[in-house]
Amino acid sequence: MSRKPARIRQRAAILLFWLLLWQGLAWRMGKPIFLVGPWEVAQALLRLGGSPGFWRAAFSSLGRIGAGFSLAFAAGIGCGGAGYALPWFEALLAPVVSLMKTVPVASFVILALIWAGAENLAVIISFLVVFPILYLNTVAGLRSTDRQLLEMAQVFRVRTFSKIWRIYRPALAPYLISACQVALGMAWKSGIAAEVIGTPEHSIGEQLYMAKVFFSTDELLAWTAVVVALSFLFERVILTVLKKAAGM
């Protein structure tokens, strides 16, 4: 109990350190137009939290992406699921996979607005992202089982559901935690790319263009700070409920 307290300060003050020399560094450049401190980028936020546009953003934009990662989440277990127990289905989804993997974000950007607009470009560009991510280590930790576990299971004739939850679950569980650690930035990081290039109505890209286009590099930076926050948020609450439901 003692370490925690420790690691606390600790990490407060490795905090302080870097806001200080932020700060620091914006004081001695002195043009905001290019850099703005921590207290400069405070005061945007408190300004912008006044409105109401800005909760619509942030909330519209938090329910794309949760939303492609939702879907990427459901389809790359599944489709994960199919891929470990079929090797022709494996083989079928591989040069998707692969694509998905090495064309670059850009081209499906461009390509997402041509076909299906601004409004859903997030949803889409989270969606491709992470389904890789998950798809690849749910096959991975399937395929990690242990196969005495298996025989055994086979021998005692135990019930498919039973087989699941008792055998396959634990196996899965690491692979899938260690993926989604990875694919939560990367829904994250990806949407909002498409928010700004896309630019739909009461998005955070939106905001982030907006303060672009006018040179306002403390709103800039203050939404930047919304979506770390909004990321972080996102991801601690679903590492956490797959940690409960892995028993881990």
Given for the second form:
Amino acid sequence: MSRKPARIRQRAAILLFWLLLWQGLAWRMGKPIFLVGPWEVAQALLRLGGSPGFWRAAFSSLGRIGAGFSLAFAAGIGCGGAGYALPWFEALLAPVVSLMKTVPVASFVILALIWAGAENLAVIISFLVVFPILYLNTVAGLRSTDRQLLEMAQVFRVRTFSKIWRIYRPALAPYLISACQVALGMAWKSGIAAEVIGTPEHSIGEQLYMAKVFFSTDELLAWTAVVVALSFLFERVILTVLKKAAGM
Amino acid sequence: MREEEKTEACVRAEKALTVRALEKSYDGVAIFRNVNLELYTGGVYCLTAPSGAGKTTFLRLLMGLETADSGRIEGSAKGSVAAVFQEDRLCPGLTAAENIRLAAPRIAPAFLRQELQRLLPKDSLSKPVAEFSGGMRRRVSLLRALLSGGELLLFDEPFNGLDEEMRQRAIEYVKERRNDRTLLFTTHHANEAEALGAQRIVWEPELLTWRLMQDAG
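Starting from the form predicted alone shown above, please give the structure in the form predicted together with the partner chain.
And the full complex, kicking off with our chain again.
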């Protein structure tokens, strides 16, 4: 017997509990500037959804963060492959990667704002946050490749493409998938934070900033819900594609 | 001279592999010293020695996976090797056919299917080798080596893990599909060397070296 319906009911009950608690707290507090309930957030979301600026902002932010993530994904795998194959390249990148991991995102945001302006800030910041995660996991994944299979490939002179696809890819896939699970959330968090600081036109960050300026807590939470939903959908799409490509 | 003798003499004239003064040690401990061997094209040779004598290390040197401390390995077959390793070394997520295709990408699908069915149950062909028994994986490993184009066949205990009936079938298959290529294999079973008509290369423990036993008579 499948336990799926029971699990769905359980999850729905848990969600309902927290929503009711949230709504109850908002009613009891009675100060919409401090806290609004889920009902008011849903109303704000419907109101915002009807305006053309909503979709433009949502898709612009999705495009910027998606571009930053995609560039970092490609560069992380490319540099990771080079770092695995060429020890001098790995040594060359080591201090840069270390720096990218430890320097606060806020410092990068301010520097990138000075150097590149607000328009592409989210692309740069998402890239800087995602790249080290993808790079380090690519190197680690390639290093985990079965040595015995690599020796077999050497003896039988297996073609380079087959070696990559049949031997390296299965070893790399679990590392890439877990790296993406972390990096996708980080890309959204850092990308939106960068937009709030840089406030580029037609962005979720700009809308969040405006909500802050006007103490519009319902809109602030509505935009936050949009970010959560977009991040969730983006993660689902990327992980599904990745798992399919990895044959998992 | 009879026709068969002429052909044999012709085949034997070409050296597939020459090993000269080969030495190997690990952490200062000699594994073998001054190994000198000549393997001829089409010959079948069997390395017999107790465990730990360095049979696998010797094969790995011939495969180019290890470097000798000194000495030389030369010959026409050096760059064209097909191996059965001590471990099966198959990609677990791939089918038997996909594993073989890695080593033999140009093999005709119909021929490959026909060969697979000779050593494996028909219903196993669509399954990944991760689901195979140890004996089945060993057979895939043997098939891969024999169906690839390597001129020098280096087999490390190739019939390990096979039951008696399957061992016989595998030996017959090796005889048929060797196609006059040079075969050097290791085994602990004298009957496998006999069944394949192999010349024995024996271990000389006092000298830490390998020596080819001359044909009787």
